[in-house]
Amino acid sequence: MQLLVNALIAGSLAALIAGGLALVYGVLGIFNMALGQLVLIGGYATWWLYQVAGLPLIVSILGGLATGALCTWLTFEVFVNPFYRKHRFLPLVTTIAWSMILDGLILLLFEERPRSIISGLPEGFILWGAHISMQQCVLVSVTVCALCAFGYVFHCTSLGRRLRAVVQNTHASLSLGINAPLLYRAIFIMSGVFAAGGGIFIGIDQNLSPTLGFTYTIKAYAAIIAGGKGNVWGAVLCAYIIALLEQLLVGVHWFNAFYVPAGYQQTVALLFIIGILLLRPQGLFAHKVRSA
């Protein structure tokens, strides 16, 4: 039981970077590889705001989110607008530079120790047999309830059904008036909103570290690969089997001989991606596109 509220913790937080990108791949089609580094920018915002500045942790929260915002706008409009209408794989290059850049910036401004957001040890308790503390519960639950209100948003309003358009056939939805490149930026930025978040996440549960950034991009992308192009809920749901996978594989007395070293784990999201590859190239939930 322990394993599942472990994969159930670590799998929300995948989800909820991999949700936002996994819409951003669907329409520009674009790998954003600078992700990882606007994870750690959400939280280190959100640590310097509560811990040195001393504000509240809910402004500190939205203060985390709305640099993480507008550090992804910097993105879009630098690093991707001026290159990905050239060609689609330019993108590829100026967001690992980016993500270089800042990885320096970070190391530089907030040094290589780990910072937290919340210090001192959370009080747990335990349910079902397995120990989990209240912070996680409410991490948890309220990124369960920003996918419920983003999937409110992309299939019950106005707004969801231009996104949906664009989704589908962007030269379509400019010939019915949709303002595709508005709706663009709008969705990268709604994608650097839930990374911040992930930062977030990360910094009230564990602790920040400059090194975390490339994890957290090659497991979002994991779970883009195996949903499938443009499918949100399928890299959703992937970012959950990913992560239990995870768990199993270190928490899992193999064979009753041996444990896997902790260390192995981060391999788990290179070999999803190699093995649905080889099996399902288009993804385990792909839509279905009819051919001439």
Given for the second form:
Amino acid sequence: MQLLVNALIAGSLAALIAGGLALVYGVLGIFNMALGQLVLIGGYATWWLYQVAGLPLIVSILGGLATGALCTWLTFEVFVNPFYRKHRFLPLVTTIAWSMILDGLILLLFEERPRSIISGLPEGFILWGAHISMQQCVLVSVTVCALCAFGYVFHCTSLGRRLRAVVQNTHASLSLGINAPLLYRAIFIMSGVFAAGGGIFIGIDQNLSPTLGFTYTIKAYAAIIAGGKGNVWGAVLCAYIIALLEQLLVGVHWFNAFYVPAGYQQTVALLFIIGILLLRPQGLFAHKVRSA
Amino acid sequence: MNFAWHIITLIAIQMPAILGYNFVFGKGKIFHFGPLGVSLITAYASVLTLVHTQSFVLSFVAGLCAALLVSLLFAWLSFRLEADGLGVISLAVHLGLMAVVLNSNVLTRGALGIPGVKRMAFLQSVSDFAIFSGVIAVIAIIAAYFLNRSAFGRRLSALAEHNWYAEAVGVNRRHTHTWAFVIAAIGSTFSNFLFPQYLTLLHPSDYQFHSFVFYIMVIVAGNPGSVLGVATSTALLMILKESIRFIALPAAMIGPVRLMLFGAVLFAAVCWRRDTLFPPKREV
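Right, the form predicted alone is done, so what does the form predicted together with the partner chain look like?
Starting with the chain above, the whole complex follows.
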């Protein structure tokens, strides 16, 4: 049971980051390799506002999300927008450059020490035999609510219909009067807000460390590729599956003989992807794109 | 003078690996972002064999076999995935291989690395290393130059421009791309056979993501696919990389400043080459 709860917590974090990103891939067809650093910027900004500037937690969280949004907008305007029309693979390289710059900045500003937004041991309780803290309950609930709200907007509102139209065919949606460039920006910034939310999640539940960025980028993209590129819900589901596999790998006493060292945990996403590529190269939940 | 020999050695040691990778990423436009994963496994296979057998020949052969195996895994992934998906997954493979190296403490000593790597008898001083690796680098440049201009180079260019059209005129994608990965593996073997011997230490931190960015930066700045351009940019950027240590900065700041500088150089190089990095497909 504890493994399932841990998987739910880790999966919610990964789903939050991967969900927005899958939509970006669906619309723009680009990978943002600075995503992990945007996750950290949201977390570190919240940490700084709460622990150093002494602002209330809610204000600090909103500040962290706003910083993430601002940084993502900057990423789009400087490192993506001028390049992706020339070739959709160019942003893959430019965002690697941006991730290096952000890595350096994070190291200079916040040093290599782990930082926690809420210091001290969290109070917990036992639920069906599993230990879970109040903070983790809130974080998982907020994540699920955010994903549900996103689902509602995406599937049940006119904005969602326009988003889906742009995902399916940009040129056709432009001819119907949809302002696709504005939606590009909105979607990209929204993915950054989700990423910053993930950073705040890490900062509250665990510790922020400058070396985390790359790992989260890879996990999010592993979920996107496994889910079928551009399929938001496939990516969210695969994020939970990968988290569950990670927990099972290191938490189970295999054959009553040995435990797998925790250091191997991050190889799970890789093995999962390789397995899926063998069976279904287009991803688990890939759907056909309509074309004229 | 020793510093000059040191710089020459570093440039020359890295040259075969970078020129090999240039065939994959630069000439072939294959989004293989895991060359450091290949280097990592090559170096460990080579050094572990050396430690256990004391034979340099066996050590080189073991490194070559390991490099070929990992490269063929990447080649297989490149046939199963779209270009950008391959980019991300090859990074994930690199991360996975690093996790295996860091956690196999009994075999690899984990994050401590393997100290005291033996050097070949004729490579005892820095100048010896500079001359020997310099000769290897020159041979690598000449070989890469002729390969680039051969039928193989033309097939690789054709596939990079439009693989459907290239395959329609008889270019075998699997065959050509597999050879590009094999060439990269051979280059990586030479570099990673010599590098731990030069340092007398094999440490996993030399094979992190940031080292890979150096490869990308060199190829983008030197004009992807161009052998002489990439060789020149390897030399210039290695001098830049090693010169940063002379800037009067606190030790804790040098790492982050180097990261930011490399990021800025890579971005500037992409801006400069934005029209030629991925040239538009020719149409009739």
